[in-house]
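Heads up, the chain below is alone and in the form predicted alone; it's given as structure tokens.
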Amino acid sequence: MTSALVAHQITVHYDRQRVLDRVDLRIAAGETVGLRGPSGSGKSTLARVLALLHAPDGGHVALDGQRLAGVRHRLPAAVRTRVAILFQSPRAATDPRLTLAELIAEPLRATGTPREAARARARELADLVGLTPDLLARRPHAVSDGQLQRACLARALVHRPGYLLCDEATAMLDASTQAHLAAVVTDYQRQHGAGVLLVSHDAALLTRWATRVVELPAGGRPTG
């Protein structure tokens, strides 16, 4: 049995609107897979459903071979672990009243890690990452978004996942931050086998990144 994730005719509706209709798309271990569409095609939904955070209307979600039943903490922690996302606003996805240090280690404490344990993890992504020790002790506010997503990085990868979804993950970021995050992601992704799903709308960056590049067209289904 090969490795993957994948979303096997995937249907969501927001109230009477249908978002995805009856999309596949599948995330082989170790394979990039680049995701653009128009705004509104469903390409963030489609990343929530694939990261266990968001129920399908219709279809559903297999992880390794194993089809899988219920969203967030409905899953084990063994199997909602696996799968990892990174958002492409970094403010968005973090509680402003923790420091970059707690951020990255909140993950851990939320399975039951040891406090020493989960501080040591913590200081060890955020040294991959490039965070300096000084920012670990800061909260969101008073750093860049640029640090914060690096620490929102170091946190989806606590867990070791073996898939990591970027939703639009460097849309906010410069340049030179764009390419540290993914050598990153690359470096990672060669060391332990993960899949890598990538929505964004960079042309430029899904072909110099992805191994292949799925179209999900405004209402449609994907292509590619």
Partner chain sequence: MTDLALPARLRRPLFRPGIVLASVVLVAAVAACLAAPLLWPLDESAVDLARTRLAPSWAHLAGTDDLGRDVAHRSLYGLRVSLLVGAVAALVAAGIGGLVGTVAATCGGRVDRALMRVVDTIAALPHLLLGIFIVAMLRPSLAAVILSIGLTHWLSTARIVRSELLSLRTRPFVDAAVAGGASRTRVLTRHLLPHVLPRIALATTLMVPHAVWHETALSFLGLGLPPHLASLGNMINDGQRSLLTGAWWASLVPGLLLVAVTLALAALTGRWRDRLDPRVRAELHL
Given for the second form:
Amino acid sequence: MTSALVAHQITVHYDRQRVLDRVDLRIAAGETVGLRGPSGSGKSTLARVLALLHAPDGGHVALDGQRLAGVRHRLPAAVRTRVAILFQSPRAATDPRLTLAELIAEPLRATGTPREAARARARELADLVGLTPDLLARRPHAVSDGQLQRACLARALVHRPGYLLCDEATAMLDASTQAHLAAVVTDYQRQHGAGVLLVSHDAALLTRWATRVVELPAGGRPTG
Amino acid sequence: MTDLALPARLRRPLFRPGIVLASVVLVAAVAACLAAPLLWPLDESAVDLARTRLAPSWAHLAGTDDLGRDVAHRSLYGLRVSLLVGAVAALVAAGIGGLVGTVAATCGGRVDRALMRVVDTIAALPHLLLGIFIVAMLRPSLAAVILSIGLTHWLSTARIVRSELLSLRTRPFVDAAVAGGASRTRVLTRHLLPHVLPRIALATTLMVPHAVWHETALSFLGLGLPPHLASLGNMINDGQRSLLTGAWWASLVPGLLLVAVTLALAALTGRWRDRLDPRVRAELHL
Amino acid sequence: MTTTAPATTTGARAGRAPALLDVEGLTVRFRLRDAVVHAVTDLRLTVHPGELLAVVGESGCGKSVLAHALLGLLPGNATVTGQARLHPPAGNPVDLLGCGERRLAREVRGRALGLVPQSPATALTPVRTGRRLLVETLRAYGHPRRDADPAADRLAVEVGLDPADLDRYPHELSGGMAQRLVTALALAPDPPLLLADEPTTGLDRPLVDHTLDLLRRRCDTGAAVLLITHDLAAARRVADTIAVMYASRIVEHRPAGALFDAPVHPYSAGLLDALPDRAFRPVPGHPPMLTDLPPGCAFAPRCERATDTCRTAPAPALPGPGRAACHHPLGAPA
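Shown: the form predicted alone; wanted: the form predicted in complex with its partner chain:
Every chain and every other molecule in the complex is listed next, the one we just looked at coming first.
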């Protein structure tokens, strides 16, 4: 069995426009792949396909050597939770009704962990990503973007995923928060041997953080 | 301004003269309905043929009708019945609409198309006519009137719920829930419906004045509540016969009460809609 | 990444022309039910014609509130004190904080002081196309009807928007396109001072650079820009002067080149060290809540150089090549 998250010949159309054309991408356990490309080159779409959220029009995704049929709820929760995704806007990615503590614990509660155990794990993860306990009782509107993205990272790590996909996850954050989140992800990766995909337009960030960088040209096929 | 998120309630004045007036009218009307049995210990339908068509006076604030019943007394009972019918009918309509909208949005495909065609078809028919048809099929009774209103007023709720669910479903926080392992049911009950419930509640309250009017219209046409029951519609209908004899108060008093209470309800629910609707909110407070 | 900041010319400009904007002791507080938010504290800054001043800082440090305070767009629970004098080249000087809503609306907003808002999606009227919005704006500011249309096209091209996209409604635009449209709307009245609040949110790199260069060109032709951003790379690319904001205060306010080469305030140094092309090391600790600022220097709890002196507030940072708001500035003995 190979430990990798692999996109095979992925093709995606929106309406009649082809966004991705037979794209191959492989994220092996333990490596950090940078993905860059111009606006409209389908970087985010590729990340959503790899996160098992968007069904490609052609090609398939393989997780640890197993070819996956279908996306979203067609896959068992145990498969879905192997891949986590972090979006650019933490505000869009969080349910405004939940407190940060509930937000982080939600994936555990959704898969049947008892309330107290989930709460405890949420506190542990909040500490890991640098959220102070007094913030956990707040709702998203009462915290800053940086604090909310920290909570999103904690939520993404709650199931100990084998793969973490960051879709411009630090583009809206200040340099210090970005560096801190990068350090948290790198630590997690080292401990659990996770594979990481970094979608970013920031050349300096990719050079510093990624182990290799793949270029996705507009509507075309990747090189690198 | 996302740098500092402020509670939305701090950004606007809570009270405006119109809203205060509407609140006072509504509170007074409801209080009077509740206090009616204390003010008049007698049966509101008690006939007193010795005192027919008396003009308003201190003994009978709104006069008496052609059967000698006190109009003020009876109007309050009528309002009570009308509000009750309106509220229950609005709840029935919201329930049907919420269910249809949710089923259409979650099942999608053929189910969605079929349900939405049903909605379009019913919406194409005049709803008072449809309501009359439904009551005519059943025997005139409280339940028949409620059912008639409920079955004709759920369309907008169904449309709202369906479109809200469809647009919420594409939001990244739902993606995050799916990726986190949430089942279909959990996504629906924990992440989607809680956002739609305030909209359903809002649609329900906006519907109450409509439902009250609808009940009144049915009763006025003699298809609503049984004639011996005091309802605003029945009273206006009874009163119109007295108009020719000069007893204008028998119709006017229940009519004014209906207008005042439904306007107050509409004003208050409209205000609530402004506070809930993010688009209006954005325009008011950016 | 190139450093284009002409740090040496700023001083010369500052000496030659009177300040376009002169902010003195600006303080903004928000009353909440159970707390007071210290959003901006005793802030001083000046902007000269031709200058691009970047205010940088973490989200939640109060930098966005600064822009809204200058425009008189704060919610009702805010109290604003201090002075902010605007000297438009054509027209009378005006105190933005004291002149009242009427004068702000008639003479200042848009005309003398433009705003590129942070969230374009909520800033656009949903029922009008981009072209109508742009033409209306041009006409409202005295552009003749005849050539409003071509002028709208020119503005679109200037901000990097295809003129054909002007005929779309706001909901048909992507986030980046909406951002460029609000930039064009802010540029339409050609204000001498433009406030740009995170104008590059949602744009990809080439468009970020395009927008930044556009702001730079405006300054090169004599207008001024106050750029509010979390993005240090953006500030480095275009700013003449940089004001670093931390916990409601400006802690360092210096020419961009000097700041990037040798920051004086430990927080500025920490922020620069966090850049991926430098140490990529976060500033330790957490920023304080604006409802609960420590007495004295707000950065002291996170600062390696902090001593007992830091329990008293340092003197505010002065505009120009002055001091940082720090008892133990870098470059001086600790």
